[in-house]
Amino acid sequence: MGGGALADHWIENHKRDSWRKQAKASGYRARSAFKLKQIQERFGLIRIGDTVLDVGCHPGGWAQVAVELVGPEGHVVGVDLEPCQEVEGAVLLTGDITDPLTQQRVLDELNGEKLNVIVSDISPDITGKWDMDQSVAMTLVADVFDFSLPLLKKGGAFTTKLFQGIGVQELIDAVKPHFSSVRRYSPDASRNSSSEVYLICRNHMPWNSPKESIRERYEAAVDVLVGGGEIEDAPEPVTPTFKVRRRKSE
């Protein structure tokens, strides 16, 4: 590793320990909850008395984040695969977000509320191969968008990472109709080294949304991208030239 290397990774090194020890003395479970805090100092998502829906939320961080946001009056829904210490003033549940059971829990915790912000941070487990690791990664947020907006409020706002890579602008395109603002942003609490981004959507607009779900126009958009979707013209027929001579009968 050369001089030049060497300096960055010292850099990186130090900034993560800053967000760390910034975490632990500010009373926060994990770095990534001053991810959610310069989210909200730019784009303020989220209100007193907000209902939010938290998904990824392990190990409790951007939920710490969101009841401090939204106040008593507020309401915030976690889920995660991986069990959740509890957080004062928020209900975290413990699930697969695309699990028809897990989702029919979140819809009893609101009992019919709608929500005014959904965040989610949400990443699938890691195999170490990046294109397989993206695919299902892009897959799984378009899966959490076509579960959760339909609880969205219009008007309301939805925060998500993305994994840079192939596949993020058709997400993007699939996502836009939905929203009247949509745009990309890397808070500073991330890693410089990461490829994530946080995609920022302001303004549902409920009755402008497609037919089709986001992932069926993702997934289509994808397929056309790396060549899935092209059809080749069929071949034209070719007359044969030679024939086959019949042996006379005697």
Ligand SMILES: C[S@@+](CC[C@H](N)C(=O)[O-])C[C@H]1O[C@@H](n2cnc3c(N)ncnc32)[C@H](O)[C@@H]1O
Given for the second form:
Amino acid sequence: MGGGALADHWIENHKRDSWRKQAKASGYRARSAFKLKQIQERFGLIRIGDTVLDVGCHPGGWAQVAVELVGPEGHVVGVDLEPCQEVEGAVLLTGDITDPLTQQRVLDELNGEKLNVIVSDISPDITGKWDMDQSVAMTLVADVFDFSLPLLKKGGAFTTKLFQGIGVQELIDAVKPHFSSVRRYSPDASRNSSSEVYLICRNHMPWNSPKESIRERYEAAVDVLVGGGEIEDAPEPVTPTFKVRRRKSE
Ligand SMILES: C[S@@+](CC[C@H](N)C(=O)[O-])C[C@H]1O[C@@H](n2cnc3c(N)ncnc32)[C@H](O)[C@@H]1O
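Can you give me the structure for the form predicted in complex with the named molecule, which would complement the form predicted alone we have just seen?
Next comes the full complex, this chain leading.
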């Protein structure tokens, strides 16, 4: 590692440690709690009394922040593959958000109540093959949108983590018709991870939802981007530009 890269690496580790120490001192379970706090400071998505769905909630940092923000009148439901230690004031379910059984448990917990805000910090297991991991993560986010958007109130907000790479703009384009404002934001607490960015979607417009799902529109756009959506034309019939004259038989 060269001198410059070494210094950058040191600064990154130092920042990460600093957020970790702050998280410990403040009683949050994860330094990621500061990311949601910073998103909230900037955009004010969550209000007192709100009903919030927290997708990918383990170990519970965002759930802690959400409970503080909604207060005793609010309702926070979280879901993660990993079981979470209890967070007072939140209901944290264990399961895969793409699994219909888990989805039904979320619906049961909401009992017909609509959501004011969806927050998703979901990230799938990393295999180390960046392109594949990033593409799996993007599809997962599209699935989270498709499951949870019908539960979101008119005017509601949605924030989700994305990993930079192929398809980010395509996903943003697929999400845009659903909200009056969709923008990217990098909280300071996540700047040490240059690969992640948060999408801040505000003012849900359910009446404007296209017929096809977000995943379908996202995948179709990515197919075009990588060339898989091209349909090859049948070869044109070739008209010869010369004539063959038959020799008269001698
Ligand atoms: C970065 S962590 C979330 C941290 C959390 N926001 C906090 O502040 O404590 C991402 C989580 O997404 C979860 N996850 C990944 N795929 C999932 C899936 N299909 N369904 C539910 N959770 C999932 C992982 O288990 C992991 O705990």
